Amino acid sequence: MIINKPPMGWNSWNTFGWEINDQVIRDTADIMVSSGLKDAGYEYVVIDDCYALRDRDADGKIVPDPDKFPYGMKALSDYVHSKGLKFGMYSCAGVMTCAWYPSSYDKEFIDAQTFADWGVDYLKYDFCNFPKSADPVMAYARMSMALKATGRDIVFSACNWGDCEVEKWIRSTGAHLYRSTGDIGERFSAILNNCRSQDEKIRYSAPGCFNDMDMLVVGMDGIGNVGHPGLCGDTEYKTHFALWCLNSQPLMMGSDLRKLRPEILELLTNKDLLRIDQDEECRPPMYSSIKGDNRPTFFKHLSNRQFALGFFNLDDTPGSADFRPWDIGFPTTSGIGMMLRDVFTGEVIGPVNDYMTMYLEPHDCRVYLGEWVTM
């Protein structure tokens, strides 16, 4: 099974945490279809931690909590599949999950078969309560092998938070994506910390095994398990989503889709940003600014001789981000220019073949899709 583009979908943890249930999942699947999110490319509906009873059954299998999931996981999976979507579940490499439910350490093969029997298409595999004496490489390799042994195609999302130099070995275990950061929260500082921490790791991301800076907090509006009222608004959501797309990140929504505002739906389905994120080459961006600068500029090569150019103000005060073409191998004497189209407004500027500067309000950005032209 080859995953050529970063997965897109929804995960229950950011909003619902412990408060997950069958109806929430069915409602979410319905809205993903009716809102156009499915047509935009979002296809996975993933249940995170807290779905099980505290004890396994007599056969050693994980048991869904009947109060939360009265019809069982197979019936819920069938419902999600009936909508043309894919069904995801959660487990953990440790002896217990992060919320102290049954986990898969030394039970990888029975759990993998259980997930396959439920019709699972995606597994998020966490790292809580992992024995200090155990080998994380082998733990993720065992679950990868166990998933493959079921005979079912299941996307394996490894989640050890960037520990143990995971970027250097995770591809060899057979994982399809790997968390390379700590957990995100609905705070602009958390968004920036996760993104900035990837300077030395994003190079390991490529088709087959993608770097993952964690799930989206876009549109949470302060509600839910990792929500923080008043710390993010639409400007922060815009910049968050643009940064994830420029870095070819998995796009796993975390908000309550039942309460999604039209402005947020428009952002999440922005065709140009999704084209950047889902580009078949999935190249990391180049930085046309000083490393660590609060007003960086990103240049990203895309397929079909296109590119993306993003200006960001990550500071708390207004200011300018600039583009220095010579820093990305584009001399002003080349005789070539850039035609740029704003992905948010549709405004076209160009041809441009020299220094550019963009004045930006705090936490704001401008992103362009571009093509090369002869001057």
Given for the second form:
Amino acid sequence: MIINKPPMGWNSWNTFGWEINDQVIRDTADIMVSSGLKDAGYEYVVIDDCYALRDRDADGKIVPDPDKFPYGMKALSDYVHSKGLKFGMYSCAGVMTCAWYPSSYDKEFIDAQTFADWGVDYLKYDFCNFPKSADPVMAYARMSMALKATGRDIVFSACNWGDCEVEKWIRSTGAHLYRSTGDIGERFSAILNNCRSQDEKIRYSAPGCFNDMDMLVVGMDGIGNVGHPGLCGDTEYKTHFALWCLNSQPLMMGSDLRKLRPEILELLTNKDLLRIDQDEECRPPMYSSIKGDNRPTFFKHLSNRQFALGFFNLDDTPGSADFRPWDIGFPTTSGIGMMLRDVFTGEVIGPVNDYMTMYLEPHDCRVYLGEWVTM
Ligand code: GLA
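Switch from the form predicted on its own, shown above, to the form predicted in complex with alpha-D-galactopyranose and output its structure.
The next block holds the full complex; its first chain is the one shown before.
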């Protein structure tokens, strides 16, 4: 199975943590269809940690908590599939999950079969409580192989938080994406930390196996497991989403979709940003390093001779971000210019072939989708 675009969907962890249940998942699937999120490309509905009983059954199998999931996982996955969506679940490479539920260390083959029997299409695979004496490469390789051995197409989403120089070996294990950062929270500093930590690592992300800067906190509005009231507003959500798209990141929504505001739905379904994120070439951006630069500018080559140009003010004070075309190998005397369409307002400017400076409010950004034209 080839996963040649960063996966898009929703994951329960950011908002619901351990307070997940059958109804939340069904409601989420319903809204993904009725709101247009599915049509925009969001596909996977993923249940994270805390869905199981603390103990396995007599056959050694993981048991869904009957209080939370009274109809079992197969019935729930059937429901999600009936909506034209895909069903994802969670386990962990350690001896217990992060929230101390049964985990797949040395149980890879039995658990992979259980997930396949439940109709799982996507497995997030965490790294808590992993024995210090064990080999992480082998642990991820075993689960990847166990999933393939079921005969079912299951996206393998590794999650070891960027530890153990994961970018150097994870592709060889067969994983389709891998968390290359620690956990996000609904704080601008956490969003930036995760993005900054990829400055040197984003080049490893490519079709077949993608870096993963963690799930989106867009639109959480301070509610839920990793929510922080008052720390992010619509400007921070806009910049967070733009940074993820310019880095061709997996887009796993983390908010309570039942409370989705129209502004947030508009952001999450922004056609130009999704086109940039899902570009088949999945190139890392060039020009300005985000590490240590509070007003970076990103230039990203896209397929069909298009490109994206993003100006960011990550600072707490207003200021300007600059684009010097010669820094990306674009001489002002070349006779070509850039036609630029603002992905948020639709405003078109150009042709431009010279220095640009963009004044931005704190934490704000401006992103263009561009095409080359003859001047
Ligand atoms: C880890 C992961 C999170 C989430 C929790 C669940 O912290 O990084 O994304 O899955 O475990 O317990």
